[in-house]
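Quick heads-up: it's one chain on its own, the form predicted on its own, in C-alpha cells.
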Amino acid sequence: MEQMKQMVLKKFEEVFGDSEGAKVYFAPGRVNMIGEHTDYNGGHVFPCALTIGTYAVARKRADRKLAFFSMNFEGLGVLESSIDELTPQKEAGWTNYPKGVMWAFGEKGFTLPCGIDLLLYGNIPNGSGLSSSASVEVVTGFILRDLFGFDVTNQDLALIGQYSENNFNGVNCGIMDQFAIAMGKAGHAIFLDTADLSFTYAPIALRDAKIVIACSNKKRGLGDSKYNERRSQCEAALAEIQKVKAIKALGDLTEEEFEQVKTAITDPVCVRRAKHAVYENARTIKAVEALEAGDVELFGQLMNASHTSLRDDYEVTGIELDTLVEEAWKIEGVIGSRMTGAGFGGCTVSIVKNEAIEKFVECVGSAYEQKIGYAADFYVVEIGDGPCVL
C-alpha cells in the first residue's frame, strides 16, 4: 500500500502543482461469497471487502470548486464543478458518483464548506461487478467525514453511499455494496441481515484453498441492466403474498412458507424470482453456519446451488457466467464456483484449493476463450479491512 500511496500522491502533484495540506485514503472494493439479488429482499447476504479498491488523495480548496482527476480515466483531464452545482450529468461520466456522495451529505444536513481537489486511482476491474461504484463512494464519504468533521459513523457512510446511487445516479441498488466496504475487517466476511441492518463478522478459514476471482470482462452498467427489472418484478411478488400473509419483505419467508403462499402470485416468471429471493436467503443461513462449523465443501455446494438458482429462476447469468462457472465445476480442488454481484457480465467467485489454482486459470482460462472469444482476468484475492486514512 505505501508504493501506491507514494505513486497517487506523485500523481497528484504532476496533475495539482503540489500535495500540500492533501491527505491519502483508501476504500476496498468486495465480493459477495453467497446471498445474491436478497439484499432488496430484506435477506441475508455475506460479502467481505478486499485488499484491492480505490485509492484516493483529497484536499480542501480555498474556494468552492471541485477539481476531479481520474488516474483510470487520465485521458479525460481535470473535470471541474462546484459545490453549488451538486446535480447528475450524463456528461460528467464518472463524477457522479462522488458528487452524488457530496449532495447526499447536504440533503442529510452536513454541507460542504469549501470545494475540494481530488484524484482517483482503482486497481478492481472496472465493470467487474466488485463494487467499484460503492468503494468510490464509500472513500468520497471517509474523505468528507475526515476533511470537515461531519458526526457519521461508518455505517452511517454505507446507507449515505446507497442513498446517493439511489437517488443521485438512479440505480436501484440495496445496502450490501456500501455496508460490506464500510464495515470490512480483514479475515472476515459480514454476515448481514439488510432487513434490520444487524450483523455479525465471521472469520472465513479455508485452511488450504483460496478465494479465486474470475473476471467476464463483459462489460455492463448496473442502471441500464435487467437490474431494476428483477427488483420490480420482487416487488410484484411480494404485494401479492401480503394478500394472504403479513409479511414485510420475501426476505421473512422460509421454504416451507414459501410453497404455500407462492400460488398467490399470478405471473409465473414473477414465481420463479420469488423463490430466488426466499431460497437463496435459506442458503446464505445455511452456507454460514456450515462455514461456522468448519464444513467448507457444503459451503462450496451452497455456492453452487446458488448459481444454479441465478442462472434458471433468477435469469441474471449469461453465456459468460455460466462458462466460467461450469468450466469451474469440472476441475478437481474447485469447493464451489458461483457469479458473484448483479450478473449480466461481472465476475465469478470461488474457493479453490491451492494445489489446484494454476490448473484452475489454465482449464478456465482457455475452455472461456475459445467460447466466447476474448480472455477473462483471474485474481486470487485476499480478505480486507475498510476504509483507512494511508
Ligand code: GLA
The other form holds:
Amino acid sequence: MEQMKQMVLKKFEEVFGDSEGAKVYFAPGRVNMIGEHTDYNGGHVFPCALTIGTYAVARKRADRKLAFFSMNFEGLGVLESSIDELTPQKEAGWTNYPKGVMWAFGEKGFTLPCGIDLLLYGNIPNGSGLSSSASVEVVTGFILRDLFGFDVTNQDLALIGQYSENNFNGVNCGIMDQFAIAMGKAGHAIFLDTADLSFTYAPIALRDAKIVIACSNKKRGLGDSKYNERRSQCEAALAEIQKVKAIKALGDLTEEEFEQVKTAITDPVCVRRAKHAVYENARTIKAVEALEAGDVELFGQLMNASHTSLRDDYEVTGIELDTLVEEAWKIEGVIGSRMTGAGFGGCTVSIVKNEAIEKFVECVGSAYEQKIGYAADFYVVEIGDGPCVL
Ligand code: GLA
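Rather than the form predicted on its own that you just supplied, could I have the structure of the form predicted in complex with ligand GLA?
After this comes the whole thing, all chains and molecules, with the earlier chain placed first.
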C-alpha cells in the first residue's frame, strides 16, 4: 500500500503541480460469496471486501471547481466541472460516479463548501463485477467526510453511494456492493439482511483452500445490461403474490411458502425469477450456517447450486461465465464455483484447495480460451478492510 501511495502522490504532483494539502485514501472492491440478486428482494447476501480497490488523492480547492483525473483513463486528461453543475445523467463517463456522490451529499443536506482536485487509480479490473463503481462511490464519500467533517457513519456512506447510483447514474442497484465496501473487515465476510440492514461478520476460515477469482474479460455495464429488467420482473412477481399473501419482499418467503403461492404469478418467466430470489436467499442462510459449523464442503455445494439457479432460473450467466464455472467444477480440489456480481459477464468466484490452484488456472484458462476465443484472468485474493486514509 505504501508503494501505491507514493505512486499516486507522484502522479498527482505531475497532474496538479504539487501535492500540498493533499491526502491519499483507499476503498476496496468486493466479491460476493453467495446471495446473488437477493439484495433488492429483501434477502440475505454474503460479500467481502478485497485488498484490491480504488486509490485516491484529494484536496480542497479555493474555488468551486472540480478537477478529476483517472490513471485508468489517462488519455481523457483532467476533466473539469463545478459543484454548481451536478445534474443526474445516465452513462456519461467515469466522473459521474464521484459527481453523483457529491450531488447525493447535497440532497441529504450536506453542502460542499468548495471544489476539490481528485485523482483516482483503481486496480480492480473495470467492468469485472468486482464493484469498481461502488468502490469509487465509497472512496468519494469517505473523502468528503474527511475533508469537510460531515457527520455520517460508514453505513451512511454505503446508503449515499447507492442513492447516487440509483438517482444520479440511473442504475437500480441494491445495497450489497456499497455496504460490503464501506463496512469491510479483513478476513471476514458480511452476512447482511438487506431487509433491515442488520448484519454480522463471519470469519472466512478456509484452512487449506483459497478464494480464486476468474475474470471472463467480457465487459458488463450495469446500465445497458438486463439488470433493471430482472429487478422489474421480481417486482411484478411480488405484486401478484401480495394479492394472496401479506409479505413485504420476496425475501420474506421460505421455499415451502413460495411453492404454495407461486401460482399467483401469471408470467412463467417471472415465476422462475422469483423462485431464484427465494431459493437463493434460503441457500445463503444455509451456507453461512455451514461455514459457521466448519462445513466448507457444504458451503461449496451451495455455491454450485447458486450458479445453476442463476444460469437456469435467473438467466444472468451467459456462455463465458458458464464455461468458467463448468470447467472449474471438473477439477478435483474445487470446493465450489459460481458467478459473482450482477452477471452477464464479469467474474466467477471459486474456493480452491491450495494444491489444486495451479491446475485450476491452467485447465480452466486453456479450456476458456479455446471455447471463447480470448483469455480469462485469474486472481488469488485476500479479504481486506473497508475504506481508510493512507
Ligand atoms: C450488482 C448490484 C448489487 C447486486 C448484485 C447482484 O452488483 O450492484 O446491488 O444486486 O449486482 O447480486
